[in-house]
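Only one chain is shown below, in structure tokens, and it's the form predicted on its own.
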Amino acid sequence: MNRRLTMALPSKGRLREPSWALLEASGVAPQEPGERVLQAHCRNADIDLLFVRADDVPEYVQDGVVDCGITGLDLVYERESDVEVLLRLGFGTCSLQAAVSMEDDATSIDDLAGRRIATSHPRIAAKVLAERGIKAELVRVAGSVEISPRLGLADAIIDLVSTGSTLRTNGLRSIGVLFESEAVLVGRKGSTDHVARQTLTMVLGSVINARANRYLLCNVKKDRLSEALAVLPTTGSPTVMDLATPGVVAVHALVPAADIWSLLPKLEACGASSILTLPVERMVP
């Protein structure tokens, strides 16, 4: 890298631990980890870290305080930040959903027309509702949005939902999704540190790609090889090697981790044996 890259990380909240874990897996974790650390240097990389609230990361990047940072995609859109999304990180997934009380007769987002809606994401909510031709009154609430209907502050809410348990606890049910979000790496537009950012994006991306895949090994009789290869959900070409046992080959392939559950029975039905799946540490397409 030409100079040290500055990067903002969430100092607390649901994105903090996964962000640290991603850096650790990438081999560029902070040299001075700790709950109260505000600044740190990375091991094995020319990167300086600044720990701030995830809500502040888009503005820090936009204003050039840091070169890049990790935050939620919903925060980028809500603040209408002039930043570039460099990489989707695959954690912190959630969605901005509309919800009403269990007793409410609304069944879809279109039923919110004319309603009073509490939300902590008024810009995204206003944009999506306008795109759907829905006129409603939005009430900005900084926290505890779910309690708004019970207090009589609003008829419905639009809030981030991960599992839906908080909605159910507060007697609410979802009637539709407005926006899908996850953690993202964002960079300052017009940055001249192209090589540094490309290196960081490639290194982090190699870990994210690896997490989504498994290295599969199995033995298959040659006369059933075509059957086994036909069920492998891989875009590349599997490696096939002859074994000492006549008429048997070893098959090596990268397969999506999400397909392992359904894939193993299919391979077994094709006569595959000694089936192994291993985690992948890095994967650069």
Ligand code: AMP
The other form holds:
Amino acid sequence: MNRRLTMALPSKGRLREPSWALLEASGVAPQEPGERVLQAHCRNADIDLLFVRADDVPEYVQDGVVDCGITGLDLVYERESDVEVLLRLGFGTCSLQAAVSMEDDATSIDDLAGRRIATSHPRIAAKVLAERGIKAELVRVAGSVEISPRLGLADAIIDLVSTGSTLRTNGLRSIGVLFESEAVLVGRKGSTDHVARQTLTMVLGSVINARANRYLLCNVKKDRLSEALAVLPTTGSPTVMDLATPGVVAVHALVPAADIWSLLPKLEACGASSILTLPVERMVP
Ligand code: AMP
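I've shown you the form predicted on its own. Could you give me the structure of the form predicted together with the ligand?
Following is the full complex, with the preceding chain placed first.
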């Protein structure tokens, strides 16, 4: 099916900036990126954008108001939305954690049995607790979950945590993770023949893949080439090219960004010189 694509993007909150940055890096940023704009068209692609709250995106996609959208995986599960996760986006990472006050003697999620727990994610919480055979009372709160124990509303909480600083500030301590979340591109179920949606998923995916990798170049003496190739954490085949200087080759490889830190000293130990690492814009396997 080759028709125009409609996409919902978070209009505010934590997922807004990284979602817009992803579209920008993918070359399909909104034509009018103003704060108050509710709808826009993409600059280089035939995509209509609708700016709504991240919470509303799963429902908009499920009901067919839009073809796809960016939201948090936790929101998809909490709303029990019947949508398809097309792509994990690698930002907005957080986890749903159980926490108690510093003085509490609970040490694991199992210790929540019989407790009163405040959460704004009652469905995920209930599901995970039931799976673990834990019976507890869940109190649904819309926000500021961390303050509930201090208010006497609950004696534990289940809430989203990314750095843990909000927990610490509120005198709370994590006792376990129930669910891992990140931003995701979701689409309507059964729309697998939508060509523009497939293209968008591929283009966004190429940028997400690229962000996690670096293009590495270095020069190595030919007699130490096998040593240098052995330390490269690359899945594909590196490119090896002769240089004007006899006996020296240039090695080019794609390596995970997270491995650069440990890789550089290993390459130096193999006698590699002129080591460069460059960001990659897109990567289509
Ligand atoms: P918003 O309420 O619009 O700021 O977006 C909340 C969404 O951001 C959540 O549903 C999560 O998917 C994601 N997120 C990432 N880190 C956190 C965090 N520390 N607390 C709450 N939400 C987070």
